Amino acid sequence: MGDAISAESATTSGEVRFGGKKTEPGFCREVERLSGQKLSACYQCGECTAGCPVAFAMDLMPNQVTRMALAGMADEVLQSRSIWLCVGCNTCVTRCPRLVDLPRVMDSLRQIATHRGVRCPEPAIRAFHDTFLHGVERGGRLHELALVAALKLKTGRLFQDVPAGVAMMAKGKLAILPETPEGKAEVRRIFEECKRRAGKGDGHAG
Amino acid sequence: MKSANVAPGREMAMQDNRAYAYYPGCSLHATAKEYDLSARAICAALGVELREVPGWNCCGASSAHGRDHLLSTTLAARNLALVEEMGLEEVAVPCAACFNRLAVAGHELREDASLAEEVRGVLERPLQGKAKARALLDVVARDVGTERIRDAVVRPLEGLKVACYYGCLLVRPPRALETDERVEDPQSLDELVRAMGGEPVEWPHKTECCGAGLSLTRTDVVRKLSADILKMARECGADCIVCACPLCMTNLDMRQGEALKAAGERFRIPVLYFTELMALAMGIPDAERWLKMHFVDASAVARRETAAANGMEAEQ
């Protein structure tokens, strides 16, 4: 992976290669509007590859992420596992001499590849975030039973975890009914306002 | 809860207690409902009074941040508005996603007035952006303080060794989170754990990641990163883990088994919710029937037998 990195820079407009594939000219600035991240401001030290504690478990480390999306390698970045399994848990941030927000990168990758219907090399995951979403759009709260249930049936992964569900339950620990908060009404509208506004193009970039 | 553990005396220093917002969060009204029992019951007999925030809404951790940012924002803003209606200036907040969410995003809202501006216009509700969210975990052990902690106790933890867990959302990001914590070695826990008269053990792993969230999608890499904690806590002489958020319980207690299995390993580690420990440390008469509810038996900590003890009798 390390090879496609090269000295050349990205900066022109027009068609620029980078370890001969082509670019993107304006991705660079589409990840930083959402994520109000400046992908230049990194030095490619390594910290945050260092730390992370998911990195053994992607396909393009923390830092080439930043570097490729600087340098408009759109496909790359947009179809790795790595944008979906960063956990978010700001190791990264945290450590980062030039205080780059590494994980508001990451979830800004995962909403362009969601915006231009990229296929998720993590599809349960992906599912997951869905689920999560369409349950707290649904119902104001989240209802784990009705997740973990729903997930089942999108991955297929049916027999997963059923000796702990059962235990839980017998434990008295899952809901077996979702709770009906007053606000549910105005959250559900809240996520309507939200898309519409996304719609338009007009996101927060901040 | 009875005050009978109230020592006399103590009821002047109680005169002075500020009423809390509290924020349960999705996990605390289900399968972490004993972090919700016990913080609770602690906070009753410590004199702290939490309200419920009428009405709240899920803070949106772990998804909605990965959707759309505003989204995310505005979630988090409407428990904040609620706090404000209330007149409270402070919310408590036990799990620690949830507490990472409402914080950051009261964070951005006061450093960003474009984005409240939008937020505001997306909400539908005046939002002063005054509110500011607290870990519970920061709350008892800096608001309540170590001493009337120590007050409070009446089985002192004598010679538990504990491996306090703050995992990853309790400290970072610390410019946003807004908190005095030392971020790479926070110490409330081992200050809290130190008063109720247990020894916080010194552990590398306090604030490594036990992989959240990918606990049902990519349960593989929550099997290592869990047995990492798990093996490094033991391995440093702890007889106990304590953690302030339901994703770690999960990961670290419900997944135990499978973890420790996949890393070849036979030895179990009970964890607890700082409150537990609280709890049993204060002689809450519940303390133990919540322990019940956990995968790994955690009975030992509740008698007080720690590896020491053991050691002892083994070699009588």
The other form holds:
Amino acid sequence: MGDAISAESATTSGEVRFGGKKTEPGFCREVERLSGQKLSACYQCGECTAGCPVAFAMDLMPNQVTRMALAGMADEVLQSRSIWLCVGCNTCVTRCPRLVDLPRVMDSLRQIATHRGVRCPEPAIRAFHDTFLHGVERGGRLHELALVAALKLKTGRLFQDVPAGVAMMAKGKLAILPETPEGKAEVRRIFEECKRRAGKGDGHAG
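Following the display of the form predicted together with its partner chain, present the structure of the form predicted alone.
This part shows the chain on its own.
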């Protein structure tokens, strides 16, 4: 990938390409606005990639995601598996000498991809995100058992992880009935505000 993003060129039409790939002017600014992070602060030391526990499964390494987003390579970044595989563990943040919050960048990229209708290459992960957010919106907090049931129905993986689920229920880790938390109405208003902003094109699509 290093070769693919090392060569920058400008065509006679003013279109900028990296390694022959078309770039999108303004993409970096959109990511920075949503994430609150300065992508140009990254100097590609690779500490984020070295510490990432799921980098082995990614098609683009974390530092490459940052570099390509900075270069405006929107299609390549938004279609990558990496932005959906990030689990937000913040290991990269603790290792970054420039304190770039890469999980927030990944969140922003997922929002943009969803808003633009980019097909998610990891449908099970997308189903988890949607089910999780819907559960919090509806109940004010997550009810794990309802999440598992809804996710199983959505993905069709009805019997996967059944032994683990039974063991967790036996140890009281999965409550049968959901709690009714304080602030449920406030949580609902947060979701309504996010949807309102999404309607104005603020990029949120969750």
